[in-house]
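There is one chain below, alone, in structure tokens, taken in the form predicted on its own.
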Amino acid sequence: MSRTLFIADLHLCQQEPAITAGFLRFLQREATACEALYILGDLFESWIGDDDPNPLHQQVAEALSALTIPVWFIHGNRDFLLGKKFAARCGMQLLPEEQLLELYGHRVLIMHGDTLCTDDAGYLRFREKVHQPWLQRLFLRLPLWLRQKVAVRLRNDSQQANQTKSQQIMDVNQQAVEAVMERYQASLLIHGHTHRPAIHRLTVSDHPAERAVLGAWHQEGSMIQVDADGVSLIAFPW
């Protein structure tokens, strides 16, 4: 089928088996009827290293590797440490944090979306720190139990910080959106992160453009379909 699918923000974890089951059904049904699948980050609720023996990871890797279509992955803010070894087990290719695609006559820019939230200065400072290669190498050398403890502490701190932030601060900045789309001369931007599914119409460099935002999978599935007719945001039950 001449369509390409995009998903993000599943936040898979052992505590939410229904979401995992819904994702596996999605791979068996929707992902077998498309040309390619792009996962735009936060596939997992957290990631502390490819050596984590979590059985959920093996279950997901087996399901993804069974697909016969290309699968591409952009890191999110929860699973930015997902590495080449696990990607190889899944049969998926890692992409940079911003990637321009040419699809069915559309110039499509894809990303996770957290870098567009430029009003959230505190988060961006934290992001800059944890994305330093030396710090990531150091963290991944820690014992697994200690990495788990650090991850829980960071997640709790993040949740507390978000409680004091306005919804506007945690959304994308319109100027940042227009700037990145102009830089890539993209007519369509697809991202996740904000958990605010919608298709927004805007003007970039005096040309009509669209920004398609994926929803999180907390209550239902969310995917974006791009084909020759354009872009569609689709919600579906797990």
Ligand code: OKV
Second form
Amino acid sequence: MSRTLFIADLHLCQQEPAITAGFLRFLQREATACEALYILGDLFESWIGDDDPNPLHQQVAEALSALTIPVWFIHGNRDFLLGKKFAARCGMQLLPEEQLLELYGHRVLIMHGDTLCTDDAGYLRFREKVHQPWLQRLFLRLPLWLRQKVAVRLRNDSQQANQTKSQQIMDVNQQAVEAVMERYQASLLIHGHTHRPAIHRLTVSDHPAERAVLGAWHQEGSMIQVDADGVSLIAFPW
Ligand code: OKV
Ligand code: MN
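Would you generate the structure of this protein in the form predicted in complex with this ligand, following the form predicted on its own above?
Time for the whole complex; same chain goes first.
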């Protein structure tokens, strides 16, 4: 089937087994009937190292590695530490935070979407900190129990900060969207992160363009399909 699928923001964790079950079902059905699958970040709710013996990770790795189509992964703001080792166990290939694709004659830019939320200065500061390679190496050398403790603390702090942030601040900044699409001369941008599924029309360098936003999997599944006819956003029960 000549179509390419995109998903993001499943936020898989052991506390939500129904979402994991829905993802495994999606892999068996939809993901076998497409050319390639792109996972645009936040597949997992948290990630503190590829050496975490969480059985959920094993289950996901087995299911992904059973696929025969190529699977690509861009990090999200939650699973940004997911490394080459785990990617190899899944048989998926890691991509940089922004990637331009040529699909069915269109220039398609894909990314997680957090870097478009430029009004959220607090988040961008956090991101800059935890993306420092030396700090990541240091964190990954800590014993697992200590990494777990640090992660719980950071998640609690972040939850408190988010309660006082407006919805506007946590959405994408329109100037940031236009700038990145112009830079890549993309006619379609696909991203997740904001959990606001929609297809927006806009103008980039005087040409009509689209921004397709994936939904989170909290209540139902969400995927974006690109084929020769264009882009569509599809919601489905898990
Ligand atoms: C992921 C987010 C927790 C947002 C810590 C260095 C440092 C990595 C880490 C620990 C936390 C990821 C890896 C997690 C995303 C949060 C809270 C807010 C807004 C360090 C490198 F600094 F401690 F040394 N972490 N985890 N947040 O629990 O998955 O995205 S996490
Ligand atoms: Mn996100």
